[in-house]
Structures are given as structure tokens and as C-alpha cells.
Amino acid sequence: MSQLDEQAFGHVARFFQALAEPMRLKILNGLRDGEKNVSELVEVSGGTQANVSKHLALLRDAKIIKRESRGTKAYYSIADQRIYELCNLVCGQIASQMSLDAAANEVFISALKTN
């Protein structure tokens, strides 16, 4: 990152902003096993069609997903599978932190019970 200029930092920030929304992460997770249309993404994400469409547009603008029209339907897929490497790294970090937090809570509760 030390070689990035101001414009590049802006692009990086916008990329991470696109990922900073639970519904968009649900959509990306729904696309892990292949392309889907809006109706299928509504089903896997639990959102409304309007909400999912809004998030799909944002993810597409960020070039995280791509869209292909076929007849009357549009199908969405991941533009670069490496996005899942990033997601797995972050999810692994969060899982580790949650595990540490849970262990600390258990120690704290045990200490309260013995006092």
C-alpha cells in the first residue's frame, strides 16, 4: 500500500465501503456457488427485490460483481473469485476474535461465581 497515491487510496476505500454492508455480504455469499438472478438472490439474502437490486447496482459499480442479461432476466456473478480469499481472511480473523472474547467472558463469569 505504500506505493499508492491519493486517487488509488480513494478507490481502495470505495471498494471496502462496498463490502461494509451486511446485505451486500449476504449477496456475495449467495453467489459463492455460481451465478443467480435477482429473484434467487432475494431468496438467499432475505431482502426485498428493491433492496437487493439497489445493493447489486452498488456491487456492480464497484466492479465486485458482473451482470449478464439473458432474455428477460439478468444474472449476477462474482467478477473476481479472489474476493472470497479476502472474505475468508476477514471472517477467520473475526472468528478468532469472537473465540477469544468468549473465552475471556467464561473466565470473567467463573471469577464472579467464585467470589
Given for the second form:
Number of protein chains: 2
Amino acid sequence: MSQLDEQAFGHVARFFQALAEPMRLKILNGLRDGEKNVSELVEVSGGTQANVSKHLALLRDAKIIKRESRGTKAYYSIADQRIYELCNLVCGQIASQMSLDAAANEVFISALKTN
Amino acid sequence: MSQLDEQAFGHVARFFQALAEPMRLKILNGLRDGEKNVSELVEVSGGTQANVSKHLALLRDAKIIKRESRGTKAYYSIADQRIYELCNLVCGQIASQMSLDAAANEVFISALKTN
DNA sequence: TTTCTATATAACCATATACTCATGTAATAT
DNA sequence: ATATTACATGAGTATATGGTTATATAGAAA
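Starting from the form predicted on its own shown above, please give the structure in the form predicted together with the DNA.
Everything in the complex follows now, all chains and molecules, and the chain you saw is the first one.
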């Protein structure tokens, strides 16, 4: 396996790693409808300010979100819309894996999609 | 945020987590062209037998691969083809993020796709 | 300047993860 | 029955990760 491949697997793994955390998914979910500042994200995610800031830094490192500072606030937004394609793919998969009856399944899927 | 959402984020996170490891990506890459037994996967991944077995167990838990035992060997294969859609999405993203010139970029992408 | 508000970051701790080595187990072959 | 081959798993260890609390920094307001 080439050196290039090795590197590539590392990159891809780090990318998935950034999405492998419930709180970060919550934050990304909060950004579905556009930019939010940190305080707003703290609200919707239910996390602490310090913790949310850390996750935001990590997501930014992974180039998944971008930051724009305006006045004393920091506005974050999605840098790559493909995130949601990814999540939707995974959500479909998860939903189909869960042994829910059809009704519950529908609730589940719509809960994921309408946020 | 509903209880259902909380659960959902957890599920999705665990799914991404399974993909957030270079060795596991290597293994999945090794399964692109069909089933392989553990020894073959040890070969193509370059890992130790114990370690590969553990990653296989984890991937199986995540329902990403399935196992079929034949004789004394264990054959693994992809349980959900969407994995590769995911990886391709991410690879495209990674490639476009890397500051490579066009030529190098092409090499990079084809290296990812042709394995 | 001082103060307040918004955000980032350091220090620290607990848990999770990935790896290695050694050993267990199961099917086959001798 | 014993040995061999193929795989799984437990124990132990090092590092990574996620969380908390306390503090630093930066801009706006008084």
C-alpha cells in the first residue's frame, strides 16, 4: 500500500472522527438552517460554553465549519454541505437497522430530517 | 431536543466512529472487491492478526460487515454498500481540501478510487 | 479606564481506544 | 488422540478524547 494511501486513510479517518460525537452532531444539526453564534449553539446543544467552544474548534480544524467574528460574537456556519448528505446516508442506514415497526420508524426518520 | 433525537445522534456517532480509524478503512478497502478471510485481510492491511480480528469484530458490531464461517476460515464482506458512497463523498472532500496541484490531486483521487 | 459580555483556552481528570503479547477455541489433518 | 491451522479474545499498557472548572482575551459600553 503506497505512502499516499496511508496518508489518505489517515485523512479520511480524521474526517469521520470529527463526526463521531453526539454533541458535535447536535451542533452541526443546529447549523442546518444557517449560521449561529456560540451562545445560540450552547442553547440548542444543551452543552456548556467551554465544551461547545472546544467542539467548534475541532470541527473548524476539520474544515467542516467556518467561523466569522462580528463584534464580540463568533458566528459559525457549515463550510461543506456534503456533511448533510453524509448524515442522511447514515441516518437512512441506522433507521433501517433499528428494529422498529413501520410507524415508529417513520417518526424516527422524520425526526432526523426535519431538524 | 427529544429523547429520540438524543438516541439518534448517539447511533449516528457510533456509526461514524467505526469509520474513524485508518486500519479499519484499510480493511474495508480490502473488501471492495468482495469477501476475504482474516488471513487475507491481515496481508492487505499490514496489521497483526489479533488487531485485525478486533477491528473486524468492531465493524461487525456496527453492522458494516458480515461474517461467514466456512471450514476453519472466516470470510468477511461488506454488509452495506453505502459505506463506499460515504467514503467517496469524504474522499472528494478531502482531496479538494488538500493543497495539491492539479496533477498530484489526480493521482490522489485515483489512488483512492482504484483500490 | 473600568466593566460587561462573548468566546477561547489551559489544567486537570476519567474514560475510551488501539495496540501488543499471550492464550483460548474450533475445525481439519495426520 | 495429537497436531496444525485459522481465528478470537483476555490482560495489560500507552495515548487519545471528552468533559469540567477556572482563567485569559477581545470587543463594546459606561
